[in-house]
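A single chain, nothing else alongside it, follows as structure tokens in the form predicted alone.
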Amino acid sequence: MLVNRKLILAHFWLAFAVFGVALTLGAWQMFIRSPIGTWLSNPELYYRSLTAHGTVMGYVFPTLVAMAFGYAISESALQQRLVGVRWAWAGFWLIVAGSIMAVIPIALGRASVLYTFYPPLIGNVFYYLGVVLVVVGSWIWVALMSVNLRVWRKANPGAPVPLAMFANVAGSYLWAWTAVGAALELLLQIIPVAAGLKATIDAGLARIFFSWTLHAIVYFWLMPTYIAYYTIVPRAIGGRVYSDSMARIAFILFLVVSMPIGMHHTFADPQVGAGFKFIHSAFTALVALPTLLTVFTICASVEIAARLRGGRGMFGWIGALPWDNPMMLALAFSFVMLGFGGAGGLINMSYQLDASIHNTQWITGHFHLIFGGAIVIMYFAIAYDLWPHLTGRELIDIRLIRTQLWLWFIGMIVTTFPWHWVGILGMPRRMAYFDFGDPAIAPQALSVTLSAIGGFILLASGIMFIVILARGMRAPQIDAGPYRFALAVHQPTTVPVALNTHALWVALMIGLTLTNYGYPILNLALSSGTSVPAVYVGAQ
């Protein structure tokens, strides 16, 4: 029951579009600072793109693809028309407005912070005021994803909620509390001083405000990935979720531990006392978890799959699996990068191997693979598996499917590897230039050419993901018939109140965020002597 396509195909076209011109950035980037570009004689250009490329990915990409999912999975999983349609359609242009807004002062030079901010850099304050609208916006999609599942709630009093739509409410809630450390930066920091009210800004206490959000969005732009293994690819394979209740265990702890584990990417801040570090440090670790459930569970429910093709022995029924689906071969991908990137946070969330990566282009490679590795070939195959039933056409040309995730993998491989090798040999992140004739840097040179290399297969896996959606506008029409989520092994008649519910979860969140988040933030809020001057971005 798709009756907003519209609607569902407006935020998809629009993420899309700014991710093929944020990708084009990030493979200009990677050339124009490898041994086969030219010296870029104006570096500040550079970081007009990189700041680009990062608020794009960042915060408007991912936002909109999960807003898009989230509202079909509104009306498919409940079955019943989105509630607020009009406001849905605000939210949407808040959201460009915002982008546009944003996007020219950084176009101008008036910007160049980067998608961090990096008090006391201080940019244009439009900027800064595209971003609130952008988060704005996406909270309007929130507070529609908790009104239409209260909708459902009436309208089937102690009924299960569907998984996909549980699934969904927790990330739109995930997403409401991550967003709140970001826009207290904004609002109580940066803002004030961008607009001339202040001249000075306290720095600690904005990377803490920061760190607040800075790591948990990522779960919030994992949580349509992790939609997707448990509701879309089990079906799309012919298997059988093995496990509801895991399932929305999994989720719950997304929800919970995401939030108190920020301070990690403080390691290196003395404002921050050892003791959180430490803290936030195990919570990171504990993230570990639900990905490891998940990891299990999507496993059986590939397993189930493949035997119910036919697929025999203890490893003999991998062979049975269809690996020409491109939703298996998604899924497969993901799990590769996954776990590669996985392994390297835990690199990072450790406080004594931290100290020899950070800041090293290792960061670069760790999250390039989760987000735009394991992350993002899941909104691909989101896209695709939605995109018949939003325009009525069938995708026909599944070889070319194929060969675009093919080259996605295959680009993200060449482009993150070489990044963790040479940020092991000390090379730094975010610069703009090196100079690869000095001897002492001249060996990494070949690890930074393929790198870029790889950035030029994305952007050829990224154009032809676009043009098969274009190309799926106008293919044959078809009936897709109704959009449909996988179902369980033991498909639940009644699910308890603790699985079935956010107010209890949503409730630890806050509680962990403002146990582990209170005393430092009061901390430095309450101390003298810790602004320093502010550095204006583009003056002259």
Second form
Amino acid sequence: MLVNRKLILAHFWLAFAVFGVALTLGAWQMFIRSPIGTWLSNPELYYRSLTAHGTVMGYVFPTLVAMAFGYAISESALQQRLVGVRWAWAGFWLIVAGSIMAVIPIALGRASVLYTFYPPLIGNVFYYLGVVLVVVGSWIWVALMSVNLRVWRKANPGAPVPLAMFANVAGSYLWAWTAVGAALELLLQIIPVAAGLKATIDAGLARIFFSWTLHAIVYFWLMPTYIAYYTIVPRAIGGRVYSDSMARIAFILFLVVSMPIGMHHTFADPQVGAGFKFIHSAFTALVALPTLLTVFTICASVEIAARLRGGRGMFGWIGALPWDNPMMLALAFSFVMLGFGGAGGLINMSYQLDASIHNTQWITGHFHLIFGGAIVIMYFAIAYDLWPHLTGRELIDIRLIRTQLWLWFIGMIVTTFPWHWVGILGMPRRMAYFDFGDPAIAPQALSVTLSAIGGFILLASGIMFIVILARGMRAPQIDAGPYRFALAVHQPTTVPVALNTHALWVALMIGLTLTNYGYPILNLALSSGTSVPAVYVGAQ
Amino acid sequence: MSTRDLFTLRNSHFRTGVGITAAILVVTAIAGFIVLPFAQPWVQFAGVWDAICSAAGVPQRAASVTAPEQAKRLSEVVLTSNTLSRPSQEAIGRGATLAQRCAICHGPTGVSRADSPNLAGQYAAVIYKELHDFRSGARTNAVMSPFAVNLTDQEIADLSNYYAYLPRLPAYHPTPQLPKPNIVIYGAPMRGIAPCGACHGSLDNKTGSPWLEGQSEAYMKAQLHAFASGERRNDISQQMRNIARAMTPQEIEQAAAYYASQPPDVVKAVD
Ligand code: HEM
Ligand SMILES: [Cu+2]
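Output the structure of the form predicted in complex with the partner chain; the preceding block shows the form predicted alone.
Shown next: the complete complex, the earlier chain at its head.
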């Protein structure tokens, strides 16, 4: 039952519109610093673009997708009209206002600080305020998800919360808590300096606050994708979820262990004690667990679909899968990219190996493969799956959809594999210019050129995606029926309270944050002499 | 069902969830704070508590090691982009009076007729820093140092404000404008050299970096060589020494000739 379709469509459209712009900037960045582009002679323009690209792709786009999908889940999984529609619109407009507020200083070159903020570099205060507004808008969504679940619980005491909603609310709590780190950094440290109230900043502390946000935000980006794996894919390909409890446990584990591990981003930082780095590193190893559970459960669910379609044999069933179904294709591509990206992640998370790829192009290659590849391709799949239910019109271009997914997959591999490679060779990231005429890096020209070509394939695929959705707004009307989520092999009738509520896991999440972050933060916050003068963008 | 049935040891999920989490935390903490510190034979700890404090990152003062005595003085100036950003008219007036002694080398209008640097319209923070460094001995020059040693903080600030206030006049011997050489706009990334223009104008300006348009070519070349040889060492964190050391003599020529040939109104366009 999708009642507030306009609300959901508004979120999706805004998400995909800003995505289109940021994607174009990304392709331009690739081109301009590759041997095929001529250098613009002004690195500042590159960093403007990079700030816009990172801010949109990291904060605005995935948040809007999670919100749109979350509202859709709340209405269709709970079979209940959204409570608090006005608040939801308020959240949406806050994000619009915040995005505009942030983009103006970026475009003017007053906030080229990159999406990780990079204090003591300080940009125009409106950039940061804009980001804060975006986060506040998304917090309204968090509250609404919680409220809607509560309303449903009152009406259905003791009933198992549908898996999609359980996971959705888990994702929203994760976001609410992980955003606190960056919020503290912005409100207590950066904004006072940007507003001219202070002239020094503790950059080391700021980096710790940011690491609080930086890891779990990745799992927040991932949530819609994982929800789609469990609750859309099996239904779309005619199978069933292998285990409902396993799914719940995976989402619970994300809630508990994706938070207290962010300091794996500060391995190279001197202001963090080695003992804390070790604890964060050990917990990072644990976060692979829910992903392994997911890969197992989804493969089993897909096998069920294949066997129901008459697939036989140890591996023979793979051929029986509906490979012409876009959802099947998206899942397969997503898993392949997740596999390669996950293997790369093992290198990032180990203290010693990380030293060899720290701050190199490997890192950007890695997160584009996982985030831009494995995660975003499922965002596409979610949109395709929901679109007929939101517009009441059919998506007729199935072949075009398949081509689009193929292009995204190929483009992502072509972009990111050479990207990783030049990183291993030591090419630093976030550089506006490389002199490929220099014999020391001339051999890398080929790899970087390949990456740039991959970037244009991605751009083409992104444009196709938007065109397909836009054409879907004018296609013939159909009755798409109610929007359904996948059923489990054993659909639960009762669920233990621990697997049906979030309280215990949220408590553990907060507890581990305190144990793993408490001392390092207090230590820096209470020591004197840890601040440095701010460096203002564009100031003499 | 309520959370009252959840947060109790009778609930097996609660027992397992909290138990496993706590166990992992304790085991990793023991490994990270006790086992691993002692696994490094090259580090000596006074005891377990010392190891834990070290692994936690508790700020410690290494007991017996005294800071090495710096053979030569380094700059102690701290600059922010707010340094001297709002001068008063009186400050500028006082600076004008003081500047009479400087005119013999730096010119009555702040434009030098010798190969001393031009100061007219230079950023206040730049003059402020150099005067401080001459006074402290972080930078030395047979002619300049005696003028600086007796200046008070107030006088340094006033002089800086005065010169920053002066209009930027063309150099005394203007030459035809040269095109931008690679070192100025691209730097030399493989040798770790950022473009000169990223700090000194042409592309961007950074706090504490002077604009260079119209400066004497001989003066700039001499300074780059002094940075490269380490004879001049008042650049904060070796910012200029690192660059100058990596520059080729030819690049030094090109950069100096380029900046010397630029009229100062180029600067106005960018700041
Ligand atoms: C056409 C496809 C894309 C291309 C060619 C591209 C290219 C780039 C480039 C060149 C950078 C800068 C790397 C550096 O200098 O360190 C970058 C950064 C980034 N990209 Fe992309 N990108 C693309 C798509 C995406 C997608 C789909 C996402 C995520 C949804 C994404 C997220 C990011 C983020 C978060 C950053 C970090 C910004 C920063 O370091 O400040 N990109 N991208
Ligand atoms: Cu991380």
